[in-house]
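Here you get one chain, nothing else, as structure tokens; it is the form predicted alone.
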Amino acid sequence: MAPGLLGRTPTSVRVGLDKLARPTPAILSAGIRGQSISELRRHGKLLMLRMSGGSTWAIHLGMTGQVILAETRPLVKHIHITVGFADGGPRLYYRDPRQFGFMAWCADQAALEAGPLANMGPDALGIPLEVFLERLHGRSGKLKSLLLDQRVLAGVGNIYADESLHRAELHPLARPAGLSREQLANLHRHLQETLAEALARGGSTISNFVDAHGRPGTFQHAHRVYQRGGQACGVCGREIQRIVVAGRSTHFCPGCQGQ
């Protein structure tokens, strides 16, 4: 996103839905319009747009969230939000098919901590070792949920719990207090890894998942047990399974993750 938008001068919010614009429409519009983007940050699923003036424009992307920079409206459904420039260049539109995220506008570094930013653990691609430890090490619950739990960490979604988990050998309904603390370790490289990898391959489009420029991501394809429920394990030969786990779609090779 950076590249499409430092620098710009928002001048014209539309929303079509309310509930996915806080504090509320006349605010988010008011707060945002005719200060230039000066820095963009990220924090898990939640992107923080530093504005000139000091404020924050944050944007969360929820479960399904897209942020598009497109020169005329995207043909798909779901757009609620759409934001104008200065400069008469690309658009930038807000699309949720769920609802699950939104947009805000926070006056200072203490609105954004009260706001978005709380309940929110440390961000899964920057957090040191030894932190990563301290949350988890002595846990008794389930290890997929804690990697789910924003309020542990943040940034980690489905995919990447599943993922994750199978490359570092760990099943998801281990308890981080029975499991060592190489144990935790490897988990945290493994991670941080496949995140990283996730990122330089633009994500995984299992639906309808683009990035900023309508660019569907690939790692889709480097998927080892995601969605493979039935299928053998590349690593192993055995057949993937599919639980539940808090509530999500879980898969794992009883092989490789055997508790």
The other form holds:
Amino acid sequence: MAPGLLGRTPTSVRVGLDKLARPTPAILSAGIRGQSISELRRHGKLLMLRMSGGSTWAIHLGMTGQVILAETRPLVKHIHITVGFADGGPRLYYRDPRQFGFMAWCADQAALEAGPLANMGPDALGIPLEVFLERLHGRSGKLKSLLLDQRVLAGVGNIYADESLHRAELHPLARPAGLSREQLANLHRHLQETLAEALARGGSTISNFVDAHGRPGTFQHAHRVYQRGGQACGVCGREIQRIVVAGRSTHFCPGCQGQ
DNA sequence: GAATACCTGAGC
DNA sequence: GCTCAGGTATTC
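Go ahead and give the structure of the form predicted together with the DNA, now that the form predicted alone is out.
In what comes next, the whole complex appears, and the chain from above leads the way.
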């Protein structure tokens, strides 16, 4: 997104679905208009566009959110927010069929930290081993739940939680207290490798996902367990199981991951 | 910490 | 017409 947005100044904001704009469509619109985008950042699943006036335009894609930069309105359903720019160039179209994402305007760092970033743990990508261990230390929850909890660490969703647990040969229901430092360090290493590989391959396209250029990812071909319940594990041949943990589908191999 | 709600589309 | 998909807030 950065090449298409840096240095540009929003001049018009049209919100078609009020609940996606925070705190309100009027405040979002007034906040970002007239400021140029000076920097793009990411923390966990939150995108942050730093504006020249010091405020932040935060974007969370939820599950099916998509930012489209185009000269004309794409011929697709579910475009809920349109942003036009001073240069008259490509407009930003925010599309989100399931409406789980949002855009927020935060006046300053304090508002950002009290709002979209509130309670968010350190970013999962590149988190130092010692910080990772410290975040899990003393937690009583199941590994799967902890990996999904953005307060523990930010950026891991259902796919990468399952995939990294399989690579680390750890059962999703295992708890940190029952594991050695070595096992947790192994999880840290495999989480890093899984996220890095997925990024290198443009992410995982199960149904909707495309990147900022509209291109699908290819990491879904490397998935070992995610949505492979009933199939044979490619490593040991045992049948991959599907259970529900923290209200989410959880896939694991009883051979590689124990029990 | 578990259950539920939000939301639409794909698949059956 | 039903089930499942999931990021997050809320509720108990």
